[in-house]
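The chain below stands alone and is given as C-alpha cells, in the form predicted alone.
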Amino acid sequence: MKTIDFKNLTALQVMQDAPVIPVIVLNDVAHAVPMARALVAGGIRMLEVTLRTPQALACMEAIAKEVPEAVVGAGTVRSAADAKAAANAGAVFAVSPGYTSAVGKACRDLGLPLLPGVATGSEIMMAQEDGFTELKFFPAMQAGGSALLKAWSGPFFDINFCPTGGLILTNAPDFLSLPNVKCVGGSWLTPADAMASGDWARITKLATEASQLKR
C-alpha cells in the first residue's frame, strides 16, 4: 500500500485506496484496535467508524493511537459539533448520510476530506455547489441501486460515487463495474456476531475478499 500524507489526503484518495470502505458500529472500545488490525491484516486500511454509539469516538482515538497503518474516518456526521468531536478523536476523513452546508463549511474548516451523503440529483447539485465532487450515494439499494447512478453518468458526468447501504460482497461488483464507481461502502466487512465473539481472523477474510474486488 502507498504511504498516506494525512496532511494532504484528499476525499478522492480516500476512495481509491481499496475497493470497500467498511462501515463500523463499534459498542465497545475494547474491539476497536484488535478490528482495527484484522482489517488492515486483510488489506482495508480506510476505516469509517460511525457515530451511532456512545463509544465511538473513544473507539476513533483508540484506532488513531494504536493502529498508525489504520487511516481513521468518522461516518454519520451530521453536524460542525460531529465534525469536530471527530477530529478531535483523530478522524483524519468524514462521511455524512446527508448533506449541508455547515457540515461542508466543518469539516473544509478542520482540514476533513468529506464524502458528503446524496440521494437525488438535487442533492448532488448543493454539494457540487459548495465544492464536493466525490460523494456518498446513500442508501444505495432502496434508492435506486446501479440503475441510478448509470442514469446520473450523463448530467454528473464529473462526480465520483462511493454508494452505501445494502451492498455486500455479491452485489458490490455490479456497482464497481461503473465508471463513476470509485469504492463501495459496507457494514458486511465486520458483521456484529464477528466483533461480539472476538473472531478477528474471520474479519480479516472478509477483508481480504473486499480488497480484491475489482474495479
Contents of the next structure:
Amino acid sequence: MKTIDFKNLTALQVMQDAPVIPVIVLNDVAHAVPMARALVAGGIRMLEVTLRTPQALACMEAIAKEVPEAVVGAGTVRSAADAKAAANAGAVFAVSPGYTSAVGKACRDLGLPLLPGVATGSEIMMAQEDGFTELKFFPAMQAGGSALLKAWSGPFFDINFCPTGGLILTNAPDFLSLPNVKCVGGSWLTPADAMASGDWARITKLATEASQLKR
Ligand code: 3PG
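Moving from the form predicted alone, what structure would you give for the form predicted in complex with 3-phosphoglyceric acid?
Below: every chain and molecule of the assembly, starting with the one above.
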C-alpha cells in the first residue's frame, strides 16, 4: 500500500484507497486496536469509527496511537463539536450522515477531509455549493440504490459517491461498477458478534474479500 500523507489527505484519496470503507461501531476500547490490525491485515486501512458509542473517541485515540498503518476517520459527525472532538482524538477524515454548512465549515477549518452524506439532489447541490464533490450516498439501498446513482450521473456528472446503508459483499459490485462510485461503505466487515468474541481472523477474512472487490 502507498504511504499516506496525513497532512494533505483529500476526500478523493479516502475514497480511492480501497473498494470499501468499513463503518465501525465500537462498544469496547479493548477491541479497537486488534480490530484495526485485523482490517489492515486484510488490506483495508481507511477506517470510519462512528461517533455512536461513548467509547468512540477513546477508540479513535487508541487506533491513531497504536496502529500507524491505519488511517482513522470519524463517522456520524453531526455537528461542529463532533468534528472538533474527532480531530482531537486523532481522526484525519470525517464522514457525516447528512450535510450542514456548519459541519462543512468546521471540517474545513480543522483540515479534516469530509465525505458529507446526501440522499437528494438538493443536498448534493448544497454540499457542492460549499465545495464538496466527494459525497456519501446514505442510506443507499433505502433511498434508491444503484438506479438513483445512475440517474444522478447525468446532472451531477462531476460528483463522486460512496454509497452506504444496506450494502454487503454481494450487492457491492452492482455499485462499484458505476463510474460515479469510487468506493462503498458498510458495517458488514466488523460484525458485532465477531467483535464481541474477539474473532479477529474473521474480520481479516471479511476485509480481504472486500479489498479484492473490482471497481
Ligand atoms: C452508515 O452509517 O453508513 C450505516 O449505518 C452503515 O450502514 P450498514 O450498517 O447498512 O452497512
